[in-house]
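For reference, the chain that follows is the form predicted on its own, supplied as structure tokens.
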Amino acid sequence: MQNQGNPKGRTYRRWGVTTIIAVYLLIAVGGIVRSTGSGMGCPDWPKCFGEYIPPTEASALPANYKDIYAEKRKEKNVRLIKYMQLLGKDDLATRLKNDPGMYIEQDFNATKTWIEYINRLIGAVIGLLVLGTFVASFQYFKTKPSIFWLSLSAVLLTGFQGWIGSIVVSTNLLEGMITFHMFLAILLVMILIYTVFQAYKTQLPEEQMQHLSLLKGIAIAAFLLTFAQTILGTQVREMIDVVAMRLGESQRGAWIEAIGLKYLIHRSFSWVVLVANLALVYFIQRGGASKLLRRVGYSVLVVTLIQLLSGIGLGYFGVPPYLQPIHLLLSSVMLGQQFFVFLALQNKRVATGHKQPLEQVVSI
């Protein structure tokens, strides 16, 4: 089989799988940043309080550090406002210009600063991993050019994601920018999954399974429903920040109720996602899929159920901080699983009773 014994092919696949895992780790850490309120732990970007290694005590900062970094954000936002006006986003430009809350500086908190700093360090490592994956894709330039070009797009998207991260900081966690930041992370994962799958596809079994067209439709529907639910959940999370600032930590149990309709839609929609994933898993198991795909199907069901339970915990136990990153991570993992299922089905190489060992299929 092509590339199966090729050390270069193995190198690319190892880089790719490692990078996918690392991006999921970054999503989890990003959830921790949000749940601990550490998003502005570093008031500037890419440095943190003007240093590559942030301080551990407020005494290491100038007495007027709040004014200093508020002014720096204003200068950066002046350039951003010009970009928005050139793009025809006059409403957003006006909001950036006139929102005084955008320049409210938090008191220095060493824990929050280092949580955000570690988040950035992991992001930098992922940037190097994405770059390494791209370098490893050179071998496919002539044989499978899509792998090369998509690996390049992952590098460019990672750079763009970093720039958006700087805007998130300069706008003091502007509502909508965080959702867009999350969308880009999901898009990066999907690109990486697709490119790595293309490197593996010749190692997958070649027989088609039953109900293939129906199952493709269910897989697409499940993915789109989960994606919509994830974006809606990110918006709910943004609203929690607003409510938390208004009500305070002492009223944590009332945060969810104060969000209102959008949370109720998000909660109810989770049952739609559950039904879609149950249908997906049912037809995978009944359609004669390969052992690998059946296992992926079971994992989709497990992740869906844990995700549902974590959402219930968030709703009924006052939004516990430890559940928030778990809830976010599981949504992203579920999307990756569903996308893999669709790719396997679209590839038309999923087996019914194929004798190829599972270990050979998943070997890196």
The other form holds:
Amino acid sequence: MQNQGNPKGRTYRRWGVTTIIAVYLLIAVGGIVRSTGSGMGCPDWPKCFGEYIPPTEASALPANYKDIYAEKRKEKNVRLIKYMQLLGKDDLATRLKNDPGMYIEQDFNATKTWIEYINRLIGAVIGLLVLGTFVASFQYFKTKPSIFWLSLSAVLLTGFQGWIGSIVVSTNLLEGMITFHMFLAILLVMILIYTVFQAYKTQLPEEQMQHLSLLKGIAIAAFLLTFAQTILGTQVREMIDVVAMRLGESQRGAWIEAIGLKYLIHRSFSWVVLVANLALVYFIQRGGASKLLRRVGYSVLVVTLIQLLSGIGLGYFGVPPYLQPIHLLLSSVMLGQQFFVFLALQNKRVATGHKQPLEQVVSI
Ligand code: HEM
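In place of the form predicted on its own, the structure of the form predicted together with ligand HEM is requested.
Shown next: the complete complex, the earlier chain at its head.
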């Protein structure tokens, strides 16, 4: 079944690609929220200070606004505590119940409020985009049901992600919750990449190159190692948040030293990630891959090198705030690229194996 030239297929692909780009944008904005300390810029959810458009001045709020929102978060956490107990997470439940730090409200700050508010607006747009992609997937219901079901799972995951976002706020940015929220965003991107790839499949070249199975193995290894490095990175970030609270903004230069071993492991593991990605790019270039795959291969190399530079910038120049969202974004971009390479290597077209010109392949 060829979708090429099929305007309906084109609609689905356009929605899908736009949604993928938008989710990456949201990951970057999420990083900006964190690096500017705006996560609690809106103390409630989904509204912000009880409004659809938040205030710009503290005078617009009641005098006791901190007590009001701390109380609301406590109420919301009662249910969460029950879930945690059901899941056997008693430590977390006790912390949610008794940790006074969980209910400290920040002073109103218009910039932080609006950064968090814009983050939520983009999240809402993504909700609509994911929904649009799902609606556009109806056409595949009979011909390629997997596209329909995966698009539906993206809608459900986006809803779940929104709920987890509300818990991140009600638990005052509990570290594990931020990490979980981030991994869900990466999972959403992977589902979308996989689904859109299925819709493009017949238009993409079938890779008939030397060392194909070796290359597939390297692609999987590069993905898994980068994923492991991402987990290590989130551990470093969780520690940075704790250290930042303890030492304060003025001691930014001392944050890295205060972390110790986890940072050193993350830094050293970069060599392993670099070697895996170099091997991936080398075999792609050498093995007679299609022009598209070779281009993606080069982009993997470029993103990996920029990621290493951003990590060096964070580690050696006092964790500059502007590098934090870049470092977070690039790690999810790397995972997306590697996943795409793997899918491209797996690609078996139903039709004849002849390759099409790249211009046709990349036109959406
Ligand atoms: C390809 C290699 C790398 C990957 C995939 C990677 C990935 C990550 C990720 C996902 C985070 C968590 C970001 C967040 O949740 O906001 C992180 C944090 C961090 N990484 Fe890396 N990293 C890499 C290399 C490096 C290198 C080479 C260094 C240092 C020399 C480094 C230093 C840091 C630091 C300091 C943090 C904490 C940043 C913060 O608190 O915002 N990383 N890394």
